[in-house]
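Just one chain follows, in the form predicted alone, and it is written as structure tokens.
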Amino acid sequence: MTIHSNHTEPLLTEYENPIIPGFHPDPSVCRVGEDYYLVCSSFEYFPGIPVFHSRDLIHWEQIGHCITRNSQLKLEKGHPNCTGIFAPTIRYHNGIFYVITTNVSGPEDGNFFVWTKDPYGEWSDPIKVDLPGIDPSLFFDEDGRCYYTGCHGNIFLCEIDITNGKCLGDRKEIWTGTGGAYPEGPHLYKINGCYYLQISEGGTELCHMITIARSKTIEGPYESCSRNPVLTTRSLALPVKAVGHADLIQAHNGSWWAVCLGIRPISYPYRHNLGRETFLCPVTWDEDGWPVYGNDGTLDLKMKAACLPEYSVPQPKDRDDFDCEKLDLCWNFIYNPIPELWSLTDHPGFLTLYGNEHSLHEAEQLAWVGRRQEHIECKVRTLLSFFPVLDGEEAGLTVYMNHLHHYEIALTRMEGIGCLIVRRRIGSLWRIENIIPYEAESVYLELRADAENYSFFYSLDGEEYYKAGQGEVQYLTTEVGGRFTGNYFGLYASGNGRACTTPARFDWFQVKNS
């Protein structure tokens, strides 16, 4: 890669962050010609590792996932919001896309990569790499040799065989960072004959930061930039917090950018419910050959930069009528899905869920299908058909952080009487907030979200809605009950101790963002 400088001042335009809203952390990006591809972490959710495409780095369209088959890997149950797929890196070399990542806390845990020649299609089975730690990254040098960087206490380097994942030598520690906690997220680049090593420090909370070093040789020694951290929003009165875990990219017009994660707090003390999101940061270079990130090392919701020509992507559908034989790419399961628990073909035009014995408060494979909450203010609706026969059978709409932190509105049966309930679970505390007698088989359910509350409504005709209850947003935030993920809007069914005797059918799902 070569640093290009323009003699004329470029025309600056404004774009908005985040570029991919909602729970999309640890972004990594690569370029093929004028096409850009991005991946991010997915943790315990399946399919794993969403893949996005863009041609301007601002407007992105999801085109698939890297992990789409249960046979590829096992996602471990338990450990809410901190298990599964951590911090993938995407790279392109000799016609092949590679994504390397870590499966954490599972029976098949460890580092591995998958590959494909078509990022819109299926990816390979995992190829394991017998190296410790997390946050693996790949670097292909000009001589074709492939190097693995990772973090295991400090940042290390090891040459590997990209055909089989075997190590071609011993791993060597190459940088300890600048003294911040948890040096991690390493990415290696060769720019103008120098090797640049970019990492994250400070932990993925409010003190998150990006630091960088360089060396004339790949094994070091690495010289730290005197302006480190080169990107952070710590201790600043900015609406974006916890900025870190960046990946650097040179655009096809010679400009430089970084994708990174950040959060949008909703209250003070700072709490966030959407998870860590993907942001875009312009990068320039100083006269000493060091990168300058964003607004002199900071990042905001609105940024001015010499942007690439705007690229039009299909707008995400605000309504899913479940008319296809496959779920749209935005939908996820918790852990590896059980095929028998859901169907789009048993009753065409409906998402059918067959509730099993597990409840929402269990870290188990559920009859649950969810999609990320991407905006602080939004409204979701669905039409549910479900007639519970036995006490405890239920189906409904949930806002879900993890099995110990969620609110829902559901049709159920209690003491032989059909009813509609609103329930809240906050850690070990739970309560049914409202019980409304309801014997009809169909109900329109609505959830309204803002910065303060999640409010639940129901309707008999889809026209007039009645409030059934609400819960504070602050109790469904990472700082209260989560770790590394964000909230989901989920459709679910459960027998709460035994399989449901009747299926739950969802006719459609609609989300409108404010």
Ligand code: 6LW
Contents of the next structure:
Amino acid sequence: MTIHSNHTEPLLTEYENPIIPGFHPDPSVCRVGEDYYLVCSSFEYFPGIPVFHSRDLIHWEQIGHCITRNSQLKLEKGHPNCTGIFAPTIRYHNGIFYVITTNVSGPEDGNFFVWTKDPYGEWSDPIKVDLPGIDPSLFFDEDGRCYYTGCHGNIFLCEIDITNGKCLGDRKEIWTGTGGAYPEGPHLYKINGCYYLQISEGGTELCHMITIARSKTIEGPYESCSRNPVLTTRSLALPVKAVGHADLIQAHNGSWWAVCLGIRPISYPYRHNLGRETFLCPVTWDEDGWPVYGNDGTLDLKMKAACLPEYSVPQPKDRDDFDCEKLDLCWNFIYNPIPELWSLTDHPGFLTLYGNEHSLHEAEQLAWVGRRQEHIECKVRTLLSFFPVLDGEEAGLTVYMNHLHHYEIALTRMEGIGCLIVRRRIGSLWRIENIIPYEAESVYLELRADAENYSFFYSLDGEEYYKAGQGEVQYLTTEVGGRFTGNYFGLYASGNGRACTTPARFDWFQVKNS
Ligand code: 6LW
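Can I have the other form now, the form predicted in complex with ligand 6LW, not the form predicted alone?
All chains and molecules follow, beginning with the one already shown.
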């Protein structure tokens, strides 16, 4: 790769961050001609590792996932928001896309990669790489050799055979970073004949930062850039915080960019409920051949840059009528799905959920289908048909950080009486806040989100909505109850101790962002 970014007088345009809102952390990007592909972490959610496509780096369309078959990967239960798929890297080499990542869970713990020739299609079964730690990345040198970088205390390098994942030699520690906590997220690039090693330090919270070093030879010694950290928003009065975990890319017109994660806090002290989101940062080069990220090393919600020609992607649908035989790409399960717990074909036009014995309070495979909350202010509606027969049978709409932190509105039966409840769970504290006797078999449910509250409403006819309860957003934030993920809007059913006797049918789901 060559540096020729400060070519002619560039025309500056404005774009908005985040480029992929909601829980989409640890982004990694690659280019094939004029096409760009991006992946990010998915933790305990399935399908795993969303794959996006763009032609201008700003507008992205989800085109699939790398982990779509239960047989590819077992997601271990029990460690919410800190298990499953961590920090993937995507690279393209000789007609093949590779995504390398870590499954941080259970007996299948470890690093592996999957590959495909068609990123719109299915990906291979995992090929294990017997190297420790997290945040694996791949670098293909000009001579065709493939190098793995990862972090295990410090940053290490190891040549591997990309056909089978076997190590070719010992791993070698190549950088300890600049002294910040947790040197991690390494990516190696060869630019103008020099090896550049870009990493994150400071941890994924408010002190997060990007640092960079370079060397004439791949094994080092790596010389740290005197301007490190080259990208951070720590200690700055900017609306974007925790910027880090970046991947550099040279665009087809020669310009340089980085994708990275960041958060948009909702309150002070800073708390965030959407998880870590994907941001875009323009990159230029100084006269000493070091990259300059964003606005002199910082990043904002609105950025001025010499952007690629605008590329329009289909607007994400704000309403899903569940009319297809496959779930839209935005929907996820928690852990590996159990096929018997959900269907789009049993009752065409509806998402049918068959509640099992597990409740929302358990880190278990549930009859639960959810999608990310992508905007701080939004309104969600769904039409649910459910007739609970036995006490405890329940189905509804939840805003869900994890099994210990969620608020929901649901139809259930208590002491033989059909009712609508609003329940809030915050750690070990939980309470049903409102019980409204309700015997009708269908109900319109609504959830309004803003920076302060999640508010629940219901309606019998879809016209007139009545408020049923509300809860503070701040208690459903990463800082209170989460770890590496953001909030989901989930549709669910549960028998709370035994399987439900009747199915729950969701006719449609709608989210409107304000
Ligand atoms: C990821 C690490 C990080 O592995 O957080 O922000 C961890 N960076 O690089 C989980 O996303």
